[in-house]
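The chain below stands alone and is given as structure tokens, in the form predicted alone.
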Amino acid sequence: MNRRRLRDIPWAVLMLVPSAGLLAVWTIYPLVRAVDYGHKQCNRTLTECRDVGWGQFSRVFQSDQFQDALLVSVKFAVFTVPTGLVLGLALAMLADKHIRGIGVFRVIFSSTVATSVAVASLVWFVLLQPQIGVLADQLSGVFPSLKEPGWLNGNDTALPAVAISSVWAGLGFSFIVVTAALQSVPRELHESALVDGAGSFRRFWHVTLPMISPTLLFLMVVLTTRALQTYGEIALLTGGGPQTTKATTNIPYLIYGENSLIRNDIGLKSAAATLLFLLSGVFAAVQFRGFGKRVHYGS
């Protein structure tokens, strides 16, 4: 390492001082903190803990209302994440050409990404209501559930509901995400495949996919990641019901949720918060190990 590189040392540490310290405070102390309390039993002012050991993990983890929750939470992401990546390709595809006026249809894909999950939860909660909804006026005669019992109501329906919402306020940043990939796609390649006779869906196939796989990958795993901890639309749409079933309580409801039967024990919440912090990552190193084999890194 020569003289200049290590010169550039001290200002390489300055400029990381401030994430290292946001992600210090806000990231990895509460971890540890929610490891602490995991293995703790707790009164409601956290006056009084006691240790019960290492063994509340898996207590939480086996027991029937975590098992449900994450049923639901995994549900959830086969729901949407899918979903997510397909319309977020396909509007990518279809914004990716040099014709006038397609940047007016750009901003309305992407307007989303800014849309809060309180907003976007609020317009499709009108949408789904059953008396005064647009969707249940416009569509009871084809799916009559919109108006009885509605779809947020239904114990087969109130999860796809939620999952719709989820999907359509994350499609702005799908979008966004895959369409930065394909203007990074050499227009080279493109003309040499057409030249050699590929069609439209070749040159997708063999050219345009491989290339944007790794960009594929990542938004995968972020989608996925958001999902196992999407509370908001949850909160908002459903409260984690209907009640009868709780289809839609799922593990940060099960954390965070004003029906949670733990709501009230930092003991108990800090273990499934900790287990779902795992469980996230080891989502995510599956869908490595199991796609990263897949994706093309070459320029």
Contents of the next structure:
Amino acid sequence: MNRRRLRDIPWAVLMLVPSAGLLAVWTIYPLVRAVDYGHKQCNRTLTECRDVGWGQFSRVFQSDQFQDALLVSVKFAVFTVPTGLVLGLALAMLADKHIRGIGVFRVIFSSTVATSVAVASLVWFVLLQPQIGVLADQLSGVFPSLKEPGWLNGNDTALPAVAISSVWAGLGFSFIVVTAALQSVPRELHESALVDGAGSFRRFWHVTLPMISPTLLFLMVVLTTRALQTYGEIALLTGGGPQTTKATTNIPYLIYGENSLIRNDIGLKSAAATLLFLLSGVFAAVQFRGFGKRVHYGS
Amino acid sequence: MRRVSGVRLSGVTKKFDEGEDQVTAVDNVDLDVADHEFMVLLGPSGCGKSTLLRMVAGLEDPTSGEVFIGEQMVNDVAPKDRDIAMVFQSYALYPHKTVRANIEFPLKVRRVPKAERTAEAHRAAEALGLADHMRRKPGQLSGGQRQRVALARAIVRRPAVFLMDEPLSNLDAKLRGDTRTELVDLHRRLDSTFIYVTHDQVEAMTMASRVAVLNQGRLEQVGTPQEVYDHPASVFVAQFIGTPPMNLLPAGLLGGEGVRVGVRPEHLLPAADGAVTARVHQIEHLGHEVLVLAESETAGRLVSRLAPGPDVPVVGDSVRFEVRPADMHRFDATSGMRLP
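Could you drop in the structure for the form predicted together with the partner chain? We only have the form predicted alone so far.
And the full complex, kicking off with our chain again.
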């Protein structure tokens, strides 16, 4: 290290303090506490805790409740991530045109960014409501389950219904991210491909897709992490139910949900939360590994 | 049989909407580019030369007028069906593809069989000295190499017409000189018509079979580099072509009423009984020639190009210059057009 770099160190530390501080207080400290509680059993008021050892993590992982919740979480990710990615890309491609009034569509497409999970869930709760909901009213001919028992009440339909609401709420974000990526693709690349003889599909496949692939990978990882951490929609729309099968009890709902079996056990909850953190990391790593080679990061 | 691949523009106009206003980028241009000609579209930035080229490529639609390639009117023909190739200023290489894949791309999208594709790509790469770099990606190449990949990708399909939009402007001066020579050589070897856009008059003068000078969307003059230099059709052309530019005397001086006389620096020579007196304020020794910069009370700033030698004046000298009538370019003082 040369002298100049040494001189920069105090400044570097000073600059890092704010974000390091936030990270420490809001992420690292809670994580350490969760790991710590993960091998303890406490009474409800947390006044008495005793160490039960690291075995608690594997017991939680192997429990039926966690395994069921894990399956629900994975299914939810499978429903929402590809759909969100493809729809976000499709909308962004549609809006990536130089035509009059396209700004209006851009605003509409990105509007769900400004919609909170609570509002989005309420909208879909009303739409899907079996007695008064518009969807049930209009489409029950095609999908009788909209009326009886209602999608949010059906064992097979509850999770996809929550997924629809979640995809809709997340679409604005995907749209904005992909739109920004599309606009960064040099126009001359498209023109060159056009002159070279590439039709619209080949231009998409050989120019657009490779050029925005880093963004798509980023989006996939973010959407997957979000899907694994989905809580609000499930708490508001189904409460982890239908209760007989717990068809929408995913890991976050198992951790904090009102109807969760372990809601009062800080030790088990912390162990489950730590496992969710590790799983998110594993999913992200798998995605980076699996797709990283196919992604082009510019010259 | 050879394809006839001249390009003809007839009354081509392009207007762009800019907010409420319309801007005329290309104004009623008629231009005939002969088969296998090296036509250079020359003009300052914003003169419409790139827009004109893009209309030949089919990347812009003319507001009015017709574009012909060979015998065919191509206004409604898609770029890919125009039998053209284009080299962009930024080269527009696909950064995620290898050099080989970049060069093969135009053949691949035209479903040329793999073996033939490889052979053609190799031939094009060989012609441009890229054979050793086929597995690299554009990011690993120098500017000059990238530029050659763009050229290879353009020639691989053996198009009837080559369109080039300032392809040398991102290269350093030395490489630009070398590449000019290569382009002329390439043009000689290929059976194609070249249309080349540049703002650099040296490129135009050294490479063109003919030059089309554009100014504010209008065609000022078309001719061989020598014609355009010797007989500029307007004050604009006279001043745009030639380094240093032509001296332009105030209206009335040496010419008659309403006439401006232009004199190339090499024709402004010291003489004991010269008609224009000026004081030398700078001398530039370029080795093979000397530029004398002088200030005249009647004629303003003047530049004279002299051979090096003992007769060259020094700074501060008062020098009389003369111009032979045959070396005078006469322009209408109001319209700027050349007078006979």
